[in-house]
Structure formats: C-alpha cells, structure tokens
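Next up is one chain by itself, shown in structure tokens, the form predicted alone.
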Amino acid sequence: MQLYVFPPSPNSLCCQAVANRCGIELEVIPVDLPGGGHMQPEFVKLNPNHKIPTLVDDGFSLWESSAIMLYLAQQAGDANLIPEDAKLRVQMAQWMFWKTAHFGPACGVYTFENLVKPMMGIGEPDAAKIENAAEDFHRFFTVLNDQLAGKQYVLGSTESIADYSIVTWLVHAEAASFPMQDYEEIKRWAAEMLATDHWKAALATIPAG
C-alpha cells in the first residue's frame, strides 16, 4: 500500500499511526503541497479533492483520513481497532464524526494561524481569528475532557480508531499554542497515546525543522 502524505499533517499522521498499530507496512510518499504537488494530474486521478492523505492499495484509491483508518483497521485481523460491540462501534463513529465537524476545526484555527502561517511564510497570526475561535475551542475541549475523565480511551477501556482520529490534532498543540492549561484529562490521555511506539514511528517521519 502507498500512502500519500504531507508529513506534518495531522490527518496524515493518524493514518500512519494506525498502520503502525496494525502492523501494516506502508510506502509513505510525501506530497509537495507548497510546490503544488497535490495539483498535478497524476495525483488528481487518485484524489479529485487535491487533498492528503490518499491511500492506494493495488489500484484501489481511498481518501479521507477516517475512511483510510477504517480500511487499515479492517485489514488488521487480531490488531483490529474497531469494537465488536455494536453500540461501541457506533460510538466510535460518533466521536470520529464529532472530530471532523467540531474538534478538528476548533484546533485547525490555532494550528493554521500559529504554526502553518509561520512555517509557510504566509503572514503573521491573525489575533482576531484566534480570539473568535476560542469559544468553540474551549467548548469542545470541555466535551472531550469530560468524556475522558476516569477513562483510558475515548470509549472507556476499549482502544479504537476514534482515539487516533482525535489525538492527532494534539501532535502540534504546543507549537500551535493551544490554550490547554485546564484540560488535565486530555493532556494525560494524549501523552499516553503519543508515547506509544506506533505514534513515535509516525512522528519520526516529520522532517526536522
């Protein structure tokens, strides 16, 4: 399998971490987003959205990180991260949809303004946009912090793709100046998740600097 990524991207990293957790060896192919690699005809054939990550498995292409993680976990056999219990399985989906609709966008403003802009040399952080994003940030971080109270994983004692889907947005939390001082449960859970060998291997693919 080939996974087309932009190495620092949270949505790329969670797919790599799931593959590592499941023992699936990927050929990781960096896409030069600043240079327009995602706009090249060869890549657009794989993903008409011009987005990363994109998975290719023997001619089958798949995009959207949640779908890619689900596909990888389905190939994993005993290393499956999809709960067998029907209620837990739909709760896993619920939290993944929540990440896409609410948590990810709330994190994304801070990530873009405080990290991506300086990294790409495209201007200074917009303080007004960060201030406007604060309400949603704290609203949804409170939801997650409450959910994690007394739990090892988002679903309780059951590890699932939902953990990977959500925690990936915290990879750059310090560099992006997330205001996380009051969210002890999130910080505990994220530290434990990101300290695992499969996450360390994913993070090691980020180029220095």
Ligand SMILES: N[C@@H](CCC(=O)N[C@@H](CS)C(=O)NCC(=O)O)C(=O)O
The other form holds:
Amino acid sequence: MQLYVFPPSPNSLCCQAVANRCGIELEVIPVDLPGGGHMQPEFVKLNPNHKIPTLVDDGFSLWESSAIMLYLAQQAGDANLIPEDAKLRVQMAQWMFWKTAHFGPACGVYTFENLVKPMMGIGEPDAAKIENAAEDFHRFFTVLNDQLAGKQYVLGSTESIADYSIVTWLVHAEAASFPMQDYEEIKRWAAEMLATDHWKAALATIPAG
Ligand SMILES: N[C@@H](CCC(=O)N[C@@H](CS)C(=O)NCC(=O)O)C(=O)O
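Show the other one: the form predicted in complex with this ligand, since we just had the form predicted alone.
Zooming out: every chain and molecule, the one shown earlier first.
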C-alpha cells in the first residue's frame, strides 16, 4: 500500500501512526505541496481534491484521513482499533466526525497562522483570524478535556482510531502556540499517546527543520 503524504501534516501523521499500531507496512510517498506536486495530473487522478493524505492499495485509491484510518484498521483484523461494541463504534465515529467538523478546523487556524506561515515565509500571523478562532478553540477543547477526565482514551478504556484522529492535531501544539494552559486532561492524554512507538515512528518521518 502506498500513502501519499506531506510529512508534517497532521492529517498524514495520524494515518501513518495507525498503520504502525496495526502492524501494516506502508510505502510512504512525500508529495511536494509547496512545489505543486499535488496538482500534477497523475496525483489528481488518485485524488480529485488534490489533497493529501491519499492511500492506494493495489489500484484502489482512498482519500480523507478518517476513511484511510478506518480502512487500515479494518485490514488489521483482530488487532485493530475499532471497538466491537456497537455503541462504542458509533461513538468512535461521532468523535471522528466532530474532529473533522469542529476540532481540526479550530486547531488548523492556529497551526496555519503561527506555524505554517512563518515556516513557508508567506506572511505574518493574522491576529484577527486567531482571535476569531479562539472562541471555537476553547469551546471544543473544553468538550474534549471534560470527556478525557479520568479516562485513558477518548472512549474510556478502549483505544480507537478516534484517539489517533484527534491527537494528531496536538503534534504541533507548542510550535503553533495553542493556548493549552487550562487543558490538563488533554495534555496528559496527548503526552501518553505521542510517546508510544507508533507515534514516535510516524513523527520521525518529518524532516528536520
Ligand atoms: N479532510 C481532509 C483534509 C486534507 C487536507 O486538507 N490536506 C491538506 C494538507 S494538510 C492538503 O492537501 N492541501 C492541499 C490543497 O488543499 O490543495 C483529510 O482529513 O484528509
């Protein structure tokens, strides 16, 4: 299986970490987003949205990181990250949809303004955009922090792809100046998740600098 990625991208890293956790070996192919690699016709054939991550398994191409994580976990058979219990399984989906609709976009504003812009030399962080995003940021961080109180994982004692899907946005929390001071439960959970070998191996694929 080939996974097309932009190495520092949270949406790529969660797929790589899930593959590592499930014991699936991926051929990781970096796409040069700043250089327009994602706009090349061969890539657009795989993903008409021209976005990474994109997975290809023997001619079958799949996009959207949540769908890719689901596919990888399904391939892993019993050693997967999908709860058997039907209610837990839909709660896993609930948190992944919530991540895509709410949590990820709130984190994305801070990541783009405070990290991507200076890194790529494309202007100063826009204070007004960050101020606008702050209300959503704190609203959704409070939801997650409350959910994690006294729990090892988002679903309690059951690790699932929901953890990978959400925690990936915290990889750059410090570099992107996330206002995290009030979210102790999130910090504890993220520190534990990101210290696992599955995450360390995914993070090691980010080139220095
Ligand atoms: N909802 C998508 C988001 C994917 C996404 O936004 N990828 C960005 C990089 S993190 C991208 O490829 N941007 C290039 C573009 O939009 O043209 C997912 O979860 O996979």
